[in-house]
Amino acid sequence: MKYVILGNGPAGVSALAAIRKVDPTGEITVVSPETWRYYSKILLTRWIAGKVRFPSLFLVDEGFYERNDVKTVFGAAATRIDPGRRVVELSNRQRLGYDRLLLAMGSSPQVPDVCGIRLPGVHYLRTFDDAERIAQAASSAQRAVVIGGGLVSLKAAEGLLGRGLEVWVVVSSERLLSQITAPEDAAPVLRIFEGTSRLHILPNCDVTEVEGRGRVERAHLSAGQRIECDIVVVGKGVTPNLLCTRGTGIRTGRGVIVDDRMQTSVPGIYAAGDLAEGFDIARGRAAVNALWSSAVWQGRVAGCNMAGRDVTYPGDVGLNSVTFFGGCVATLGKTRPEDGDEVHTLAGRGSDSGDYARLVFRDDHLVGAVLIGRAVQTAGVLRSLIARRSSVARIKGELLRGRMSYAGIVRDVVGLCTPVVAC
């Protein structure tokens, strides 16, 4: 049997383990557009600020290919598929013949329309070599103008804060992480990155222009405001990486649409991680779930049904957190209420007080919650709650006085581990 992943991450290194389990003997390869050995994105801005040193990015060793006889086609990426013949077609011309296709390339970063967003100076943080582009355009700077503000453009803005930079953090929107909380958490939210030394958050506004002869210079503000900077980092969401999917028949949304075993509309071909709409338990349909545990489950389930075992994947709960010189926020399954959803919200007490949640119910079910401050730590047991799909029922009354991390609620919930995938 020949296996082709597409995808180097978590989804595709999980998918790798689980084929080399069931299937000791087929062949895999691995195509990546990147030169690294999997390494955890997730740390990428902590050494930006020299917080974690080079080796400790790295989640497997040098011989983790080898020793699991995998072929690695390393700084290549996937430009057309072919399924009738079951050929990929890669930027280095190379053909890969498959059985088993697994489509787990991730997303890319989105370029907003903005003149001289191009320019020498301007950066991105989705990979390594991003990362190591800002890292080095750091050591010599002392302004930046970060562009959003996401879960990626606070964490890059607090990398550069750790490089001893002064940052500016234009976002569109009146608030900060919009796209994951709601209006009334706005306030909440914004105390965590207020009083900040070197930090500017600009919201109501957007870069229209960036500046510069022959590198960023400056950045030019819908509000009249001229910032004279060295680096301008964009993290303005992203999208998933669909271009080699077109003319194959593989159904796409947001992502490309699978089933239950991870499998695409075309027989024989999968997709996990960033660009797979997987079921979202919470929302009660299916989502891209852009998170790094998702995407080693899928990985996995995916990995198991192209060797030939039957695994389902039963859905997730998006988790989505952020940590930011010791506040932290973090967001659960569906965070914006909907019509028929009942909403809760729990301030600690004092008016200095960071601590905050607001719990989403429908019916007698928890199916979303933002939390910040202490009440962070309830996060295990709530997400657990949703995923279960629990009847909260008994323990409300509990949950909305704040008690969300006690014994006597666990045991009202049985079993409140995540599944773990075996094949």
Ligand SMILES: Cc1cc2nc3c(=O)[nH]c(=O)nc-3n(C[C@H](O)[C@H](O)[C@H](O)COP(=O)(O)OP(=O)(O)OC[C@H]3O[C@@H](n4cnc5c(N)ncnc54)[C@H](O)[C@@H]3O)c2cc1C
Given for the second form:
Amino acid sequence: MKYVILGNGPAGVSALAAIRKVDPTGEITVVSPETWRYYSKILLTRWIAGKVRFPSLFLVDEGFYERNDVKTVFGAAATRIDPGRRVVELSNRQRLGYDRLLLAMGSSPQVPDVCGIRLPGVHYLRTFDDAERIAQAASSAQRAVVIGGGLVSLKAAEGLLGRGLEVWVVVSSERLLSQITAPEDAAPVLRIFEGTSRLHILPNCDVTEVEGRGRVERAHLSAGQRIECDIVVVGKGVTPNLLCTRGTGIRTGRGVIVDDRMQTSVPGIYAAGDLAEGFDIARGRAAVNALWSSAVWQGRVAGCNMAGRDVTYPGDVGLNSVTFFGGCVATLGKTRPEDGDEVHTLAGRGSDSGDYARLVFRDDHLVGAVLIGRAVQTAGVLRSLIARRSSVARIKGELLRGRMSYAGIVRDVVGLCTPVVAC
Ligand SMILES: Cc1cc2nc3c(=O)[nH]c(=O)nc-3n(C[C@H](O)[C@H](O)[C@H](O)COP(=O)(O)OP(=O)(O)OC[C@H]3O[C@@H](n4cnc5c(N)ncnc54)[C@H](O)[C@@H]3O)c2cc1C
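Requested next: the structure of the form predicted in complex with the named molecule (the form predicted on its own having been shown above).
Entire complex below, previous chain first.
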């Protein structure tokens, strides 16, 4: 059996490990335009800040691919898939035949429609090469503008602050993390970032132009302000890499549509990770959940099925977390309530404790949470409660009294945590 895996991120590598476990002799080839072995994107901004050493970024050792008898084609991207002939064409003109193909190409940063956005000095953060360019630019820079108030932008801001830069975070929305929080979370979320020296957060504001002679020198804002800067980092969300699915008959929506075995509408072709629409338990429908843990899990399920096992993906609960100089916010499941949802907000004792939890219920089921401060410690337990999809009526009173400690409710959760896939 010939397996081709497009992508060397968590989805691709988890798939290859699962395939090799089930099929010790099949021919596996992994393709990636990047030249690095499997590394952690989650640590990139800590590496930019100088808090993580280069070797610690890697999640596998140099011998990993050889030991697993996996061929690598690094430095080349898939450009076209011919499902009729079962062939993938690569940017280096190589053609790879397959019996089973996995799409695990992740996503790419969105480029905002802003004048001057292609000037040298404007950066995106998706890969290690991006991080290296940012770190290099930061070494001789003093002032940075970060466009966007989402998870990656805030992590990038922390990385740049860690390098000693003064940072302006320009946010279109009226609040930070607007995609994963509700308006009532704005003040407690902002408190995590407020007071950080050299950090300026500018909500309700857009960068209208990036300007400079040959490279970035300043950013113009919709509020009329102008910020002199040496670097701009853009974090305005990502788009799944679907280019090579065009003309293949693979059904797509926002991402690649898959069944519960992670198979696409074309037999023999599977998809996993940031480009796939896996089942989202809290939302009760398929969605692109751009999360590391979902990519690992979906990759494992896809790999098992590609190798002939019958394993289903029951769905996942989105868990985003941002730590910022010791402060932490975590969001789980559905955080923006819809009609019929019940919302309860719990603030910690003392107005300046910083502890905060907002829980979203639907018909006695917990479906979402925003957690700040010490409440973040309960994220794992609450995620399990959401994932189990059964009534929390018996412990709802405890949850609403803020008794969400692991010890307090563990007896109701033990044995019911999200299942682990085993091939
Ligand atoms: C800075 C940063 C911080 C993050 N922090 C967190 C966090 O704290 N928690 C969290 O859950 N998630 C976080 N994420 C998101 C997380 O990294 C992604 O959800 C995860 O990496 C998705 O895995 P994937 O395998 O689907 O895609 P990716 O990890 O993006 O891997 C895609 C692979 O496909 C390759 N590829 C691209 N195009 C092609 C092509 N045409 N042909 C072949 N190969 C191709 C790429 O080179 C790469 O090897 C972060 C992301 C970034 C960028």
